[in-house]
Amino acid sequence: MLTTLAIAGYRSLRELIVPLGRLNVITGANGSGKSSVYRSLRLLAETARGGVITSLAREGGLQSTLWAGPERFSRAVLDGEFAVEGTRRKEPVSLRLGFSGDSFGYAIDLGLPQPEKPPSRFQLDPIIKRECIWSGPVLRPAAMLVDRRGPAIHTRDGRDWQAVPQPVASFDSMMTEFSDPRTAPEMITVREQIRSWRFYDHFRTDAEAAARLPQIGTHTPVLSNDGADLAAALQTIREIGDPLALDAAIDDAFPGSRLDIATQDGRFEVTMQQHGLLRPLKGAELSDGTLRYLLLVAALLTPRPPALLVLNEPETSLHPDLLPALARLIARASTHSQVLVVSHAARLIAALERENDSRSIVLEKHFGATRIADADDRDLPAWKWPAR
């Protein structure tokens, strides 16, 4: 289980490290800096995948994700007494994602490359600077594993250190190109924690959403990160999952209705008998809520649980009266994996809140720059970033 997460220089989230339990809400106003969060998470988990170059690309490129504000606030400048302005930069460009738990820690230090002759024409694209795996929760010298310094990697062999011979690109994280079982288990470990996060975000329940329409099904243990395997989802779960979890999922929300797949020819596709009805509605019937629903449903219900579970506002298109039993399926998951939930729905967020273990965090911006509200530093957990 993760226990810290850090950020730097992404965003509005200037220097925020956040204290993480089995179950996790972050909220607060609108421009607080909760989809910053959501969206360094997705970054940090893309690491694993060879990402994180081309996700930041997406997002504009390095100059356009960085913070935006000055490097410092001067006293005079938190008291009011002049305004912020910009002044020469003392440190070097940097956007650094981290994470720690009880047994390991990791670190990324992204920046810009040194001007080249003849200029390269990718002198805007990021590298990687510095890579850390640590043992435990706080990077400390006699803790570090392993070590990537620019295109040299270093694992540590008791007291002593041993370089990888083969160098790695500076657009590739040393967690997709180095692998070796023998002389770094750890980063195994560690990449195959962070490849089993999931993230969900984006269902679609437009009339065209593909989880309307009938499906070839196949064993779906996991959900799709858009949901167009609804239906093959949720009857893994009743064969090989938690029936009697799915069918209390469904009561829950919608009392005296019953979940089926119907089937023809291979293809799956979802039906609901609701209570009064004559005939189940078909998926291309449902409502926009109801559907969400279900596909909140087939995530949370996973037979295959992951270790770090995202959810986006997942209230978009629920109906408040649904957000009490989206709640109960959100604990039941953090019994399996952790959760963290970004949200501003006051009855979700109050639901969530009054489980046991959760956490509740509540964003604010002061001065542009995201920090936890009422939280200064004795209440956040030790965090130490890998110098250059």
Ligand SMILES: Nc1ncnc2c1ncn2[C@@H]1O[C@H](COP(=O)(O)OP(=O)(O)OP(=O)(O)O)[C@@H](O)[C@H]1O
The other form holds:
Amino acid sequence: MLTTLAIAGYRSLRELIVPLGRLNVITGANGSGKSSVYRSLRLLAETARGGVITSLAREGGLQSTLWAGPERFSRAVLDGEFAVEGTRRKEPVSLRLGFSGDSFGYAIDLGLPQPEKPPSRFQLDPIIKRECIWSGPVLRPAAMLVDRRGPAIHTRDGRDWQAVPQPVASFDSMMTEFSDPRTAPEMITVREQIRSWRFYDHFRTDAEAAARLPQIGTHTPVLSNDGADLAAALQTIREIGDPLALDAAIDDAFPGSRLDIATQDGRFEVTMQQHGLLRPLKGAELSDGTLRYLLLVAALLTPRPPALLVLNEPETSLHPDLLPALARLIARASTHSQVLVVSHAARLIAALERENDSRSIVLEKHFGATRIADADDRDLPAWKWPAR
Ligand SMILES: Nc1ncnc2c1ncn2[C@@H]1O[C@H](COP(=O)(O)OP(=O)(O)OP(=O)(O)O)[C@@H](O)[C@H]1O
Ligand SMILES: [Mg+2]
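After the form predicted alone, can we look at the form predicted in complex with the named molecule?
After this comes the whole thing, all chains and molecules, with the earlier chain placed first.
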């Protein structure tokens, strides 16, 4: 389980250390930084899949995602006596992402390349300056297990350090490029842990959404990100998952309705028998909210729960009356996976807050930077970034 998430230099997250529990709800006003937390967690997940540089480029590159405020605020600015003024940058451009749990921690530091001669056309690609894996919740020199500085990786060997002979490219994470189970087993553990994280963000439910149409069905223990394999995923829950929980989730939200997966020539389609109708409704006839709820049911009742499940604004297009049922499903999922929900639906937040073990993280802006509301520095987990 992750106990700490740390982000520095990403949009309004100048430096944010987030303590995490089993079931976490991230809330806050518009613009407080919720989506930025979600996106930075996705970026972190991309590092273990080899896609962090591409994902950053798609967001407009490091320069655009970088914290746009000053490096420091003077006392006079904080006291309201002076306006925020730009000063010459003293510190290097840096985007840092990291997390830790009880057993391991990981952090990555991305920066800009030195100008080259002849100039590279990839001059705007960020480069990975440092990556570290350590044991325990906080980085300490004695707890460091794998240490990458620029192209060089060192692994701990008892009291000594061993250099990995092959250098890594500036745009590759050590996690995708180096996997030796003998010298760095913890690297593989951390990589596989990150790769198992699952993200769901705004399923398509419009008239042409793939989830509405019959699709070739195979065993689907994990719903895809676009939800196209919804019918197969629901049938998989029925056959190898928890069919009673599935029926209960449908009845909880739509009393008297029954879900049926129709199959024809290997194609699976969601149909729903609704109270008062003479024939079941097909996927194409379901309302946006009904379809979105079914997608969330399939995601949350997965027979193969991930280590971490992240849901971004799952309330979109759901009627407030459905939110308590959704909260119950989320709470159930949190008994198998660590769950993080980003939401601004008051009813969903309130229902989740009533669950045992849930933790709400309210974000707010202070001088343009995101911070956790009502958090004393002493309440925040200890965190130390690796230096360059
Ligand atoms: N490079 C940057 N530096 C500083 N702040 C930035 C930067 N880029 C965006 N922001 C600000 O970061 C804030 C956080 O945006 P974010 O999308 O995370 O908010 P949100 O909590 O998801 O809001 P909403 O509820 O409206 O979706 C916005 O107010 C935006 O103006
Ligand atoms: Mg948002």
